[in-house]
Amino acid sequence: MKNSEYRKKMADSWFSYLQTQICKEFEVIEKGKKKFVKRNWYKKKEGGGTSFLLSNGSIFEKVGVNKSTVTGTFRKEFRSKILGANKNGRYWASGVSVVAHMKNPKIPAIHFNTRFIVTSKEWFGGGIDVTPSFEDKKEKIFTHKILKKICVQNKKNYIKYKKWCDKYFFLPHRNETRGIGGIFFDYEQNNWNKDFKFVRDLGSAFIQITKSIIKKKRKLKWKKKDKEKQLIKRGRYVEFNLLYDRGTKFGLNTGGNTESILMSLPPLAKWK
C-alpha cells in the first residue's frame, strides 16, 4: 500500500509539473501577449483539478490544458469497462490533457494526454495524435519519426500504439480517421518505473512535437476559404470527441468538472 502511495504522489506531482510547463511553452509561443485563466475546480471531498485556458491568441485560437487527480466509485453499469474496477468501484486517477485548436487553418490541431489510474490494478494510458485540415506529407513523418524514437528508447511497441491510434481516432459513421494519427496507448502495467519514464518521456516530446510543427507554419499565409475547411475538419473533431472518445466518457461517468471535459470542443465548427 506504501508503494501505491508514492506511485500516486510521483505521478500527480508530474502531471503538475508538466501542466506548468506547457503553459509557459505556449505563452512564449504566443510572444506574451496572450495569457492562460486559470480555474480551479473540486469534486466535493473527492478532489479536483485546475484547468488552464488561453483564448483569441495569434496562434492559438483555443487551448486548454487540464490536469486533475480524483477518487470515487465507478456507478455499477460502467465498473465492467473499467480494468480493475469490477471488485468494489473504487478508483484513483490523475492526468493532464491538452487540445490546442490553431488560428491559422494550415497549422493543425494538437492533442496529447496521459494518465495514471488505480483500481485495484494500476496502469498508465495516453498519446498523442495530430488532426491536420490540409495534408502535409512531410509534417506527418516528422511527427511519427519522434513518436517511434521515444516508444524505441523506452522499449515500447511503436507500430503497435501507431495501429491502435488510428483505430481509436476513427469515425465509423463517417467511415475516415480523424486526423494523421500519432500513438495512442492503455493498460500500461508491467514496470511502472519504466512506464513512468516512457509518460514523461511523452510529455516532453508533445512540446516539442507542437512547437516545431507552430514554427515551422505560423506564418504561412490563408484565406477565408481555407478556414471554411479548417471549420468543417473541426466538426469531425466534436462528433469523435461527443460519441467515441473515452476520457470524455470517464470524465462524464467520474462526476468531473463538465467545463474541463468540454473544453477539448473548439471555438467554432461548422457542418455542411
Given for the second form:
2 protein chains.
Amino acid sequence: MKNSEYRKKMADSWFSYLQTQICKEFEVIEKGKKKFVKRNWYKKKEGGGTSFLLSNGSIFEKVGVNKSTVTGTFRKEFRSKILGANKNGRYWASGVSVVAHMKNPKIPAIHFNTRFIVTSKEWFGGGIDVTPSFEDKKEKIFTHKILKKICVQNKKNYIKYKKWCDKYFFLPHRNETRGIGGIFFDYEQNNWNKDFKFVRDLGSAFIQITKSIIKKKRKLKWKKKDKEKQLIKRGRYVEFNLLYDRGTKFGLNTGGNTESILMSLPPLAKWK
Amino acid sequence: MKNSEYRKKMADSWFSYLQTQICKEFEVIEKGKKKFVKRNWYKKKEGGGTSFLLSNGSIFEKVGVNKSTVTGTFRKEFRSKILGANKNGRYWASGVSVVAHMKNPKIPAIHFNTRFIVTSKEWFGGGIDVTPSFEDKKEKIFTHKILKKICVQNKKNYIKYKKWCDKYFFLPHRNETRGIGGIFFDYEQNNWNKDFKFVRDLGSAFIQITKSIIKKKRKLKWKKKDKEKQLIKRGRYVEFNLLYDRGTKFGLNTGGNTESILMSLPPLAKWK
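Coords for the form predicted together with a further copy of the same chain, given the form predicted alone:
Everything in the complex follows now, all chains and molecules, and the chain you saw is the first one.
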C-alpha cells in the first residue's frame, strides 16, 4: 500500500470509529431512552456516507452525526478555489461532522467537524464552535481553555485558530458572530502523523466539552420566552449555513447527500 | 424632467401606491383586528425603503410588504452579471415585494414582486408564485388562468413566463419545485408604457388572486400534522431564498436592509 493510501485508510477508519464513539456517548446522555437512526447513502462509484440522527431526545432536540468518504472530480470553475486541485480536479475526502441542537435553550448548540482532504496536496481541516442563546462567560472560558490546551499539547497555534473561527463564523449581513467561537483550521499539512494526532485529540475534546456543558446545564429551568430566543438564534444558524458555510456549498456542489448535508439545520427555527 | 427621470418617478410612486393598497386590503382580510407595523430604513444618501409587517394575524401568520427605491454602484465583480452595468456600474432600482405566510396550512404561501431597474438600460421584472403545502388542482388552474389572462391582455408571452418561473423556483439539491409556479419575468424593455401597464395589472392581479385563494380556504379545518407539513415546506422556502434567490443576493450584496430583505423568511420552519 502506498503511503498516501495508508493515510486515507487510517483517516477513514478513525472517522468511523469517532462517529461510533460520539453516538454511543450521546445515547448515554439520553440515558439510553433515545437511539440514533442510521442511514447509508451512496455517491455512485464514488463512495458515500453514513448518517446518524437522533431527534426529540430529552437533551438533544436534534443531533446529526455524519461521516462520509467520497471521491470525485471538481468542476473546472471550482478548481481554482481548492488547494492542489488545479491540475486535474481529482479529490478524495473523508470526515466527520456533528451539529447538536439542544431542547433546553440554556444549553448551546455545538458544532464539530474534522476532515482529511486529498487532491495533489493532502491536508486536515476542522474545528469546534459553540452557539449559545444566552451569554455564559464561564462556559466560554471553559470551552476555550480546553481548546487551547489541545492546541498547545499538539504545538498548534491556538490564537490563529481562534481568530480563524471568529472570522469564519460571522454573518456580515447581521454584523453578528454565529456564537462564541472556538477553533477553526484548514490546510493543515505540516507533519501527517502530528496533524492526525491533533485531529484525533480534537475529536475526544469535542466529546469532553459537549458532555461537560450538558452536565452543567441539563437541569436548568427554562420558559417559553427562553425557547423563543433560542428559535431566533437558530434562524441565524440557518442563515449562516445556507448563505455562507463552505462545507454546505462543497457538499451541495459535489453531489453529496442533501439530507446529510442539511442535517445541520435546526429542527425548528423562527424569524420575526 | 428627462424622460428617464419621469419614468423613475412614475414607477416609484406606483410602487408606493401599490404597497399602500396591498396593506389596506390585507388589513381588511384580518377584519381590521391586526394592523401592519411600518418601518423606514435608509441607505445613506442612496435612497431607502419602507417595510410593512403584519404578524400573528388570524389569516396571515406573517406577511411583509416591502417597497424600496435605491441607487448605488455595483461592485466590479458583480457588474458583468447585470444588464447594462458594465460601463460604470451605476444603478437605480425601485420595487415592491410581498411574501405572505399563512397560519392555516391549507392556504398556500404567496409571493409577489415587481421592480423597475435602471442602469445604462432600463427594464421591468417581477412575478407571482404560489407555494401550497397541500396539492389543490383547482387552485393551481385558477391561479394560472388569471395570470394567463393578464399576460394575454398585455400581449405578453405567458408560456415563456410560466416556464421561467418553474425554472427559477427550483431547488436542485432537493430536485423539487418550490411550489406550483406562476409567472416570472425579467429584462422587460420593449415599450415602457406597455410594460408599465403590465406591471400595474400584475399588482392588481396579485391582490385578486390572494383574496380569492384566502376566501375559498379561510374556514378550512386543519390538524397539527397539517401544520407540521407546512413547517417542513417552509424549510424548503428558507433553503431556496438563502441558497438561490437572486433578489436576496442582490439585496445583501448591495447594502440593502437585512431585516427587509429577510422578511421573506417564514415565522417558523422545521427540518426533520
